[in-house]
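In the block that follows, a single chain appears as structure tokens, in the form predicted on its own.
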Amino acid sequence: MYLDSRLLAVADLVRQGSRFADIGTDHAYLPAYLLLNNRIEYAVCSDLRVGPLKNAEETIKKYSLENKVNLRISDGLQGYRDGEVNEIAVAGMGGMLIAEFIESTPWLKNKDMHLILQPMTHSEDTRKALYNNGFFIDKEVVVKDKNKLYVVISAFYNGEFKAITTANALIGELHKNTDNNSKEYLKSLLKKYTIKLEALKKTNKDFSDIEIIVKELAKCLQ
């Protein structure tokens, strides 16, 4: 079964034998491809809304994968039952929503607990509730899919918040990769960046704050 780069990117990261939870599923492509592959024990698939459980059903039916899905309507991880998964991907949505699901979601915060989260705007966001609610970022991977970048996050609980700045929340774990996809990511995030400082520099706005991202970016890349 094909996935494209960014799902397979999400799918390289789940741990194997889990109890997988597709937050926002759609199609149902990702859990088929780890239980085709014989990664997780079983998923459960979860929208908002009865259309995409339907594509959801169709792809299920089609790899005779029934006895080893639940489908169900949720918003969010509202649906879900503690201790019902172990491993949860969230893609496709905006770092802000992914935000307030770990932020309303209590039972996530469980040492056995691993969230695959790939936020498609404000990944900053993602990991402020992440280190805001006592998870730490063991892996960031970002990859390339018809011409976009996107930012994957792997993230276990262990009870430590951490308070953390802009910069660093725009970075994350990120300043560890080597890749060029990585640093392609970082390049358009300086670029973005120092553009906004130039622009607060005419102005009499207060620019410390992106003075200090643009310089924490910049040695990212030295």
Ligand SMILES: C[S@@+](CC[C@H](N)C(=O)[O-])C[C@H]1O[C@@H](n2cnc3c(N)ncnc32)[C@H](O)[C@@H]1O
Second form
Amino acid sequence: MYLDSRLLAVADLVRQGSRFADIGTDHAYLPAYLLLNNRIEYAVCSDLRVGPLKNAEETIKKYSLENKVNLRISDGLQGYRDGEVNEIAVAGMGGMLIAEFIESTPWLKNKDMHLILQPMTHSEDTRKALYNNGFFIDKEVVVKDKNKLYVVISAFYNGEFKAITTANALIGELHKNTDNNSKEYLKSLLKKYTIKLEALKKTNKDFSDIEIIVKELAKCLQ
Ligand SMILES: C[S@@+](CC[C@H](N)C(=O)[O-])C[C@H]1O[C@@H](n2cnc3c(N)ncnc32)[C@H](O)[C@@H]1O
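So the form predicted on its own is up there; where is the form predicted together with the named molecule?
So here's everything in the complex, that chain up top.
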């Protein structure tokens, strides 16, 4: 079974033998791939809407995975019970929505819980929610798919709350990465915030926060 490089990057971070949940599963390609490759024990695949869940059902039937998959309608993690899964992927959603899932689900705060998050936008909101709720980011991957860059965040709970600046939230752990995709991603952020800074300098608005972001991004790329 074929997975695009974005979902493959998520799949690569999944722990062997885990009890896996795919939030906003749509076509359920990710859990189907993991089951077909004997990577997980079972999967709960959920989505907010009936249409995407029907897509998931088709994939699960196509690959005869019915015995290892539970399909359900769920808004974020609301339809899950504590202890049911220990590995959760949320891919292809906005970073703010992923942050809301983290904020509103107390049972995620468990040292055996592994979160693999792939925000399409505003990854800084996802990182802020993680750090504010006692999670740490052990790894971040930037992957290119059809010439677009995607960030994948791997996080665990350790109960230590970390105050972070907006610059920290934008960069996350990417400053540790030496690969070309990560550098290209940070360069695109630097370009975006440099343009913002130049525009702000022409007004009488405060630009000190944006200036710090530009400085921090430039430091990462030295
Ligand atoms: C762009 S698709 C991503 C599908 C797949 N996860 C991927 O990355 O390819 C986003 C999916 O998230 C679902 N979704 C949106 N908001 C949701 C929520 N609050 N809870 C669960 N699923 C949601 C949508 O219905 C849609 O099927």
